[in-house]
Structures are given as C-alpha cells and as structure tokens.
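The form predicted on its own is given below as one chain in structure tokens.
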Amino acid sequence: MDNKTLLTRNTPTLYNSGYQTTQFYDSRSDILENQLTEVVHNQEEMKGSLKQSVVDLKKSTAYSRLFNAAYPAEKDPLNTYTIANAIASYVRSLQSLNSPFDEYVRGDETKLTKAEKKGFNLFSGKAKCATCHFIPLFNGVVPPFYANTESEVIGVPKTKNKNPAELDDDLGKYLFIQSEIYKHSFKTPTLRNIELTAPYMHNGVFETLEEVMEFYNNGGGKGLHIAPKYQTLPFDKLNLSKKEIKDIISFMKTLTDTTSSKKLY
C-alpha cells in the first residue's frame, strides 16, 4: 500500500453487504469477517496485521472496557476474531432498502411514474436484467431461498476501445476455483445505489449507465467479439430501443435509498 497504486478491481458499495452469502468479486470468502481478515493482510491493500492490532488496542483502556463489554463470554475478549466480527457487526449494519422502489412495493403507488414502471417491467421481461440481478436485492443472492450467490462470465472489456476490443485479462474466480468455466467468472454486483456507485464493472471500464446498457444491449462480450469460451450472459441482442434503455436508467435509478447521501460514496 504506497497511496498511489491503483488496485485491479473497482471497489464495490459496503450497503447490504451482510445479506450477501460470498464476499469479494471472485467469491472467496464465505462470511464478512473472512473478508475483513483478507482485506487486512493483503499487501496491496491494508498492509496491516489483527494480531499487531490486538497488541495495540490491548494499551487502551477504553478498548479494552468495551470488547469486555460487547464480549462478556470471551475467556480473552479483545483477540483476533472479536476485532474482525466487531467490524463486521458494523458493516451488517449498513442497510440500504428504503428507496421509492421499496416505498411502492410497500403500497406507496405515487413513488414510480409511468416511465419508471415500464422500465421495471423491461427490467424483468426484455433485457432480461433480472436473470441475473434477482428481486429484491438486486445481486446474485439466489431467491427463494437466498443462500447461494451466482458469478456471471460476461466479457467485459479491458478498455473502453472497439477497435479493437480487448478481453480484461483478470481471471476473477478461476483464480480461486481453478475450473476452466470460471474464467473472467466474478460476483453478481447488486443493483441498490447504482446511481451513486460509478464507475461500473469489476474493472470500472464504464462510466456512465448508459455505457452499460449499451454492452448488455449488445450481447455482452460476444458483440464486442471477445466473449470468453464460457461466457454465460446470452449471446443474442436484447434489441432495445434508445427509449426502452432510458426507461430501465429510470427505473434503476429509482433503487437510489432516500436515507443515503452522495456524499457516504
């Protein structure tokens, strides 16, 4: 960690993230205090230490009263486990499901306008979005019974350029799962705050929803002519016209929490 060197993947929105069943884009890590624990030791991130951690929190009384505190069952309360499970308790706590969409499923009818719905509807129906980003947390959180996260191969490009196009050469979960249908394989994302979490992608290659739309509208990596042997996203184009994109831009954004801020990004 130097402060300047860019890390390989696009940081993903903290919101919701305890309802999530993996964590990181390549599903690595089952629980968030995995998670935690990774990002700590990673040299190109953190740089850091728990165990050094708990030496250090160890010389302030005042810690050392709390995590007695939050955990009384503890034969050593403030240990290596207890600081991750407590920053992660943290973390659980950031939920984001009061958006106008939450508000008209809830029986508020006046939250979506005509052009929000229809954009729902293409949502779930046409462009197919929800194949993949299933309802109600808009991930790969698998419904009914939530317990399996789904990743995705979808080509995504490592640049912007067309001319040509050029395959992101991150590996994602096959470099944790070592299976050749993996490869480029990454983590459903959700879809709640999408307005506020640009730029898009594992790689943040886009930056605009329109950019997105327009490489789903496509056929993912097969239109751009890159797509991965195993690409999962459907071939086909979606045939979607300028106005039906715009409707799905509406309706997405709609999935804007109102008791968020910008500024929290």
Contents of the next structure:
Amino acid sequence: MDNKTLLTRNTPTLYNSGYQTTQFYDSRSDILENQLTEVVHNQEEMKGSLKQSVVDLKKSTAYSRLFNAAYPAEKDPLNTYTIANAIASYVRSLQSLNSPFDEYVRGDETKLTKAEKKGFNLFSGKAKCATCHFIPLFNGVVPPFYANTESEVIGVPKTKNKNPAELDDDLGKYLFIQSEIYKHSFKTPTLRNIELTAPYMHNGVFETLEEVMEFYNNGGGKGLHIAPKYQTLPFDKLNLSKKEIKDIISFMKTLTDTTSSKKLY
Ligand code: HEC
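Switch from the form predicted on its own, shown above, to the form predicted in complex with ligand HEC and output its structure.
Now the full complex is given, and it begins with the chain already shown.
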C-alpha cells in the first residue's frame, strides 16, 4: 500500500450487501464481519490491525461507554469481534429498495414507461439477464431462499482493444478455490443503481451501459474469442436490435434509488 497504486478491482456498492451470502468479487468471505476483518488486515488495502483498534478505542471513554451499552453480555465489550460487528451492523443498515421499479412492483403502475416495461421483459426473457442477475436484488443472490450467492464466468476483457481482445488475467474465485470451473469466475454484482456506478465489471473495463450491452449481445468472452474454458454465459449472440438494447438500458435505469442515500444526511 503506497496510497498511489490502484487496486485491481472496482469497488462494489455497500447497499444491500448485508443480503449477500458471500462478499468480494471472488466470494472469499461470507458474513460482513469477516469481510471487514479481511480488508482491515489486507496488506494491499488498509494494512491495519483490529487488535490495535481495540487498544486505540479503549483510550476513549466515550467509545468504551458506547461499547459497554451496545454489548452488555460481553465480558470485555470492546474487542476485535465487537468492533467488526458494530461496523458490519451499520453496513447492514444500508438498504436501498425504493427505486421506480420497486414502486411499480408495489402497485404504482405510473412508475414505469412502456419502453421500460419492454426492457424488463427483454431482461427477463430474450436477453437472459435475469438468469444470473436475479430479481429482486439483481445480483447472484438466488431466490426463493436467498441462501446462496452465485458466481459466473462471462469472459471480461482486459481492455477495450478488440484487435485482438485479451482476457483479463484476474482469476477470480479460482484464487480461493482451485477448481478449473472457477477460473475467471466472479460473483454476479447487483444492477441496482447501475446508472450511477460506472465504470463496469470487476476491472472497470467498460465505461457505459451501451458498451456492456454490446459485450453481452455478442456472447461475452466467446464473442471476443477470449472465452475461458468454462464460460457459463450462454455463447450465442443475443441478436438484440438497437431499439431492444435501448429499452433494456432504460429498464436498468429504473433501478436507481437515491432516496436511501438522502436519508443518511
Ligand atoms: C451467466 C450469468 C450472467 C448473465 C446471463 C448476465 N450477467 Fe451481467 N454480470 C455477470 C457477472 C458474473 C458480472 C461480473 C463480471 C466481472 O466483473 O467479471 C456481471 C456484470 C454486469 C454488469 C456490470 C456490473 C458492475 O457493477 O460493474 C452489468 C451492467 C451487467 N452485468 C448487466 C447485464 C445485462 C444487461 C445482462 C443481460 C443482457 C446480463 N448482465 C447478463 C453475470 C451475468
């Protein structure tokens, strides 16, 4: 960590992350307490120590008082677990389920235009997006039990250069589970607030939703001739027309919810 070099992965949103059963693009953590502990100690990220945080926070009578009040059953209320749990509890409170799409589903039929509804139907049908970006979180959390969070191999390129395209070298989930099927496998990210969170993919290779759609319309990595052996994205071209692509993008924009962030201030 030199405060200058960029990390290799795009930062995911914290909204609704409490609903995921795995954390990080490579799914290496399960609950948020473990995710946080990993980031704090990661040599390339915070390079810190929760044990040191205990020592530092104990110097503050205000924090000691707050931890005593929040964790009365703990023998020593200010410890590495309670620090992680306090922050993870805050992250779990960051929920965002109030987009025009949600309002429409809750019964307000004025919230979606014809084109947006057409886009939703394409998203869930011809374009196959909802076979991985599951409704309602639009990520890999699988309904109806929400007990698993899936990863997929779609073949994201290293750069936008197509002559020839090159597969991104990040091995994703394989770094933690050495099984061939996990080479270049990444947790399916949410599409909620996608309009506001460019660039896209684990490496941020695409800058616009139009670029993302072109990638999918051509069969992902397969269309660029860089497909990993076990690409799970269907190989076929989607044959979406320009109008259909436009409708899918306008649907994705109905997943924008800024009301939840406004509540914080
Ligand atoms: C086979 C499963 C699968 C299908 C089908 C699929 N996706 Fe994805 N999607 C993923 C995965 C996995 C990623 C993350 C890949 C990465 O970063 O390497 C992703 C990433 C994205 C991103 C970028 C998210 C971000 O935060 O950077 C967008 C946008 C997206 N998909 C939209 C779509 C749309 C629209 C469709 C339908 C045309 C679709 N996806 C179909 C699995 C899938």
